[in-house]
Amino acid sequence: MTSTTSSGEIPLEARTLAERVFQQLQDAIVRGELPAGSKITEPGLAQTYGISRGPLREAMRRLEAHRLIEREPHVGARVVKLSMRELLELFDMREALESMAARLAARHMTTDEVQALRDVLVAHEEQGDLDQAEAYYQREGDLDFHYLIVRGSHNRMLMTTLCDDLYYLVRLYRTQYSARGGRPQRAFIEHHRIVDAIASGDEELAEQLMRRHVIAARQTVAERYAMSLDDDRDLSKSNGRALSRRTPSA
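Please render the chain's structure by itself; use the form predicted alone.
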């Protein structure tokens, strides 16, 4: 069991372990391996990942801070599941803030930063899922196209909001609902056009292209999320009918 130091701080080894567990859990949530709305418990996660409760609690606190899990009284912790209204509000914010970030990136990004964007797109093009038009999965941080553009805005407020506060929640819905069907290839082409506008220093075009890009993603996400909610309701009704058939009348 991990003990705390005399000052009450978690030792470095435990913090490192908590970071690893946080990365594993957030990746599982983003990819849908831990489904939206599913209940999660400390004993279950501790057994799955083979860790003590201290690092796990720290990892779960970070997941909660990043809005990936939520706690309900008398229920416990669940993987976040936004309502349709909340999802659309999230993408409204993304449209406004990421288009602003693209405008600022066209103004401030250095040659090296633009090259880093192009290098990321080269890496994305080599992914099997994108090549087969099945999906467009982007790893987090410096391998995420949108993350790099926000960083390239050189605006600390935008970076705090989009690269920290909302990053994992946005990434969850981008990954699970927008990068499927015919959207992956179109999104990839749009990324290239945005980079070209940024590289040329065309602030207005960069902002416009990013706004269109996010609006297109918003429409795809909303449609697919609505379908998933309908599937959940149909399953719930089916289970309810099956239960009523098995329950003898009084």
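Note that this is a predicted model, so its numbers are computed, not measured. Positions refer to the first chain, counted from 1. Rigid core here is just the name for the largest C-alpha set that superposes within 1.5 Å across the two forms. What changes on going to the form predicted in complex with another copy of the chain:
A101: CA moves less than 2 Å between these two forms after rigid-core fitting. Comparing the forms between these two forms on their rigid core, the Cα displacement of L172 reaches 2 Å or more. R71: CA moves 2 Å or more between these two forms after rigid-core fitting.
Right, the form predicted alone is done, so what does the form predicted in complex with another copy of the chain look like?
The next block holds one chain only.
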């Protein structure tokens, strides 16, 4: 029960084709193999995954409900492309839900769960200090931290909404905007304070600290976006395609 990070581990109980291809597609989208905004064609995917269109369509319907693809009747489906506006909306939702999760975690988390949370924290710090360039792992590691708190809330509905819906969108954003963690040391300090508040059972403080943590992350993203816009303006008509919104070729 160490890590919830999704590496290539697809076949966690995939007893049906539709289930398996759903997880595969979810992974492919989040990892950027299916680029954001690219069109999805049913015969193509069916051949790629070696299945018929029936189960594939069911998987796509689930992806649609999870907001990972968008679909227009009789036209087709395409991988969702997060605009900056939608990304900021996503942060507002995270602020609301994760602050509530932190509050509930402070109320319900067991000592074992708190200890596991601390373990994850020191593991990240060591890894982060040792190999700064290997921020790839810190990416998922940050999510691990949040995963554990959400699980600590002991609220199943909150867990599924955050872990099964929102966090996939968060990871999609990280690939779409090629965004690394950013502000690691400050985040570590905030993480520690949050854990301390949870460990001491201070609901109010835990909620407030998590709220500010998410707000700070949101602000970092917003500032970075503003800066990239300036860059685009400076570079005028050169190849400043850092955050441009043109459709990637299929």
